[in-house]
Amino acid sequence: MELRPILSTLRRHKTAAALIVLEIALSTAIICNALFLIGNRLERMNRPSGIAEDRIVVAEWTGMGTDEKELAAITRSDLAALRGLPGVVAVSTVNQTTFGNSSWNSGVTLVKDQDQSNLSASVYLGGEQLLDALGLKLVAGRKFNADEFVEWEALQAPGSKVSIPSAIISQHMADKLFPGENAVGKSIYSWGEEPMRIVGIVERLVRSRDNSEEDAHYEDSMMFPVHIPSGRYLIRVGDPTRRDETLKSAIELLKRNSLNRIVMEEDSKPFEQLRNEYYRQDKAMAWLLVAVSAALLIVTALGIVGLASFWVQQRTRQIGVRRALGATRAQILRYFQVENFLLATLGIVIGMLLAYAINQLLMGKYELPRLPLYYLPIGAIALWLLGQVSVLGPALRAAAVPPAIATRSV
């Protein structure tokens, strides 16, 4: 196949060729960025949390007043009763849940009275079974000892001298604070002026709120040994199939155990449901981008089909002459496919530059990350295939035109 006749024809039909190139360029630019945004959302939604999500349910209640002693007594009674439910492995109070509505964070320094924090970490407070209730994997050090736990009431009392003696931190946080070293046994400062000794490191523990602009800090989290009289229980079951049954039993138990409170059934749910609800908007955005991309590809395909059909009609004589001179149907078909490939290639090259420019604009306006280069060939292949499929119908019709009819129609 010689390119000279094709290039000569394109020069004589500059407007139609330019329209196809422009359409493919815009589609390439938008498709590349849309794929990148969809991939970003999916990657964010599917990041592991380190938590045994399929085995945990959250039970919440409110309305016990401000009597701290009564609250603490009811909490102890609840914990004992919940741990007695069939299939329950561990239960703990907790100040916040991952993917929940609240967010407890604290600055962390390595030196007392340090002006600037080394980092800000999400803080989880809970009892002896919090680590097991979350299903976290301890990769270094140990769990909290019984004598390390402090009471929330004593910690918050005016003029209190009570301090938190120890902490368990995530591996990610340990690597950032003590790169290349074993963090176990080292001290950090957070929540007061006294040092807290790192006694354990868990493989992964993520922040309670997953803010996309804080990807680098997603796993900066730590646990403190504090008995907090929270109205929120984490209940971990051994068999995931008994999760819903356990949640129902827990709600009934909490209602029976104290009539002076309100069990918040609408907020008591499996942990997986919490994650799904948290990322609902991300899912909706991903599907919207998929729909827009699909619509754009369809419009582009229809545009190529329309222009190619018009173009074939305009060149019926040329096709007839080529057929009369001995060109086979396959050669006519290949002629239009090569022609489309050349136009698509030019459009894709322009589209790649445009995609990069759009990404720069999004980076500046919405703090999005840079478009990885591997999205460009993905978009290019998609548009090449789309162009070849779209031009196939008009090209087949052109190849099917008999030479006598083609030349007679002129």
Contents of the next structure:
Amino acid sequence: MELRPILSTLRRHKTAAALIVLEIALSTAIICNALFLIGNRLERMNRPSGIAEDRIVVAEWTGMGTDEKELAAITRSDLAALRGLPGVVAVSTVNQTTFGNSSWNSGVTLVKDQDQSNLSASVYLGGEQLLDALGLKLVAGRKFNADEFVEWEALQAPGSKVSIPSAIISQHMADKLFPGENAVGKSIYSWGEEPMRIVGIVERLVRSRDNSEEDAHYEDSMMFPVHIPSGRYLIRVGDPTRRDETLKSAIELLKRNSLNRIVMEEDSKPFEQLRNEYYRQDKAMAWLLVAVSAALLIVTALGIVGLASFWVQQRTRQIGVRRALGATRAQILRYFQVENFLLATLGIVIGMLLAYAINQLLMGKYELPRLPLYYLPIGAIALWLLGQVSVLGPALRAAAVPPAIATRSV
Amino acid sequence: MFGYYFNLALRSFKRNKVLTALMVLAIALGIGASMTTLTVFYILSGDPIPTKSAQLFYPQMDPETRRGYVPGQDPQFQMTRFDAENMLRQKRGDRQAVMSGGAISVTPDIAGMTPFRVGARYTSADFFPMFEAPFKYGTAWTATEDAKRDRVAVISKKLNDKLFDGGNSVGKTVQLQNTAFRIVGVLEDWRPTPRFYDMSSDRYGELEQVFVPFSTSRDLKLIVNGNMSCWDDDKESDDDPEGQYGVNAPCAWLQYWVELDTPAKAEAYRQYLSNYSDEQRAAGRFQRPTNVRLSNVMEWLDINKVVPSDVRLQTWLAFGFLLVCLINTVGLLLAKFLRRSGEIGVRRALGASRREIFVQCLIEAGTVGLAGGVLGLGLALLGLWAVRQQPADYADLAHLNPSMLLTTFALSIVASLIAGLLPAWRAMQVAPAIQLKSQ
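Show the form predicted in complex with its partner chain, please, the one above being the form predicted on its own.
All chains and molecules follow, beginning with the one already shown.
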């Protein structure tokens, strides 16, 4: 295929050619970044939590002017009753739930009175069954012993000398605090002045919510053995299909067990629902990006169709002459396709540079990572295909121009 | 002339239906997307209290101990109870209020209605006049009631409708957290957007339904919601029965606002804050170098990056999309005008000036923009409807207002005129003689 005639024709239509190149460049740049953002959201949404999500339900209630002693008594009685429900494997109170709306975080240091903390970790407090209720996987050490548990009220009492003896931390946090060493048996300082011995490591335990704080990694979390009367129960069932029915009976049970409280039915739900709600906005954003990308492709395609049609119409006589001089239909068709390929290539090259420029801007503004290289060929192939498909119609019309038209004046 | 050109433009549309439809569609899509995101952006970044946003200030200081100090760090975002109550007593502003979010149970005195929980705000008397909260019945409580820790409450219209069928409930009692409170006022519908006075919770949520004196809330140990930041674990004095909510607790968890009617007063207050901070350091409470701030409402919103980054990103994306749509329109207009080269050549030969050709082409472009604007408006309404189906807490606010409606048309017409400039300029260059010859 001789490129020279195409190039010289394009040189005479600089403006229109430049517009197509510019449009393709912008589309490439935006679509590459949009795909990248979609990828980021999906990755975020698919982070594992380390929790047996399909088997947990959360039930919540709140007191009405009840004092702390009474709250603790109600909690004890609830726990016993909930554990008696059929199909229930473990029940625990908890101060915060992953994907819930509250978050407890604390700085962790390795040395007493250290000036700057080593990291910030999310803090989970709960009773003997918390680890089982969450369905966490213990990879080293042991669970808390019964004698390690302290009461929240005792911990909070004025002038209290009670301290928390031990902690179970996530693998990620253990690796960060004690790289290359076994963290079990070592001590950390976080709540109070006394050291806490690490007795166990769980494979994965994540923050209740993403935290914008620095040094706050999503997987840095720990558990303390504290009986907390929080009005929030994690109930784990053995069989996921019985989850909803268990939630229903748990709510009934709570309502019956003490009348002097409000059972928060709208806040009591299966854990998977909490996850869906937590990521709803990410999902919506991902769909929006998909919609804009699709609209961009459509608009770009329409632009190519429009301009290509115009060119075909303008060059009808020229095409006729070529046909009369012996050019085949296939050659005419190929002419327009090669022309589009050249324009698209130029647009894609500029678009990629632009994609990186936009990415730089986003990196600065929204703390996004660098655009991985493999997004570029994906965008390029999409735009090439789009160009070829869009130009096909007008090119076929051009190929259909009869040679006889050369003899006619327009 | 304008009417004639407009008429010509419409005729030209009829001749080139597909091309025109493509252009109108492209502009409409671009305008629809931009106006949807721009409206959301406009709603979220608006001034929640335009009459007073320059006179309301949020003071900040750094009450922490030396430990963990990093120079250049922001001061604490909230106030400790000790400082807030101290400053409230010292009354250095025209008005001032301490506040915190909370949750409270309401036990209705209506047969068959079970107790429920609502959002609450614990604050002091000046809150209402300071933020110009509109009252439907009754009034705010006074400083006297604050001091006496009275069990008084102001409730929202929504709660009043639920409990008292919308009637005047002033003087009646309501059971909050199993304690009887006397209602002194009922608010009108009021929704400052964003809920600027507390950036630590639901920023675009609805107004709290119950307001009670801060002093009373501490007396009854009502449930507090929101952020709390504590330091100084080894504090000897943590024998306060109120724990972290106690007066001496090393915890920042309160919002504090002050009204200063003139810039001079604001300057004086800044000095006061600085002196206060110095005094506290001298007393050994503060240990870090004096680091105070006094931000007015808009500055405070800015510091808190109140517009979600997703919304900013969407706005950028939509304008990128609009740009592509416009380039597309430039190309199509160019094709359309140059296709008419013959006609233009004849007009030029018959004496039309270049300027006239240019104006005619621009009017045609503007007409495309007008049509695109109408369709784009429809798409924007559809887009805003989609936004309202979203889970975000600002979703129900996404409505087009009259000024955004005008902006839609202005944007659409201006955009299409800009898109028309190049094609019109090229059309105007068509030489009369050559065109006639080549025919």
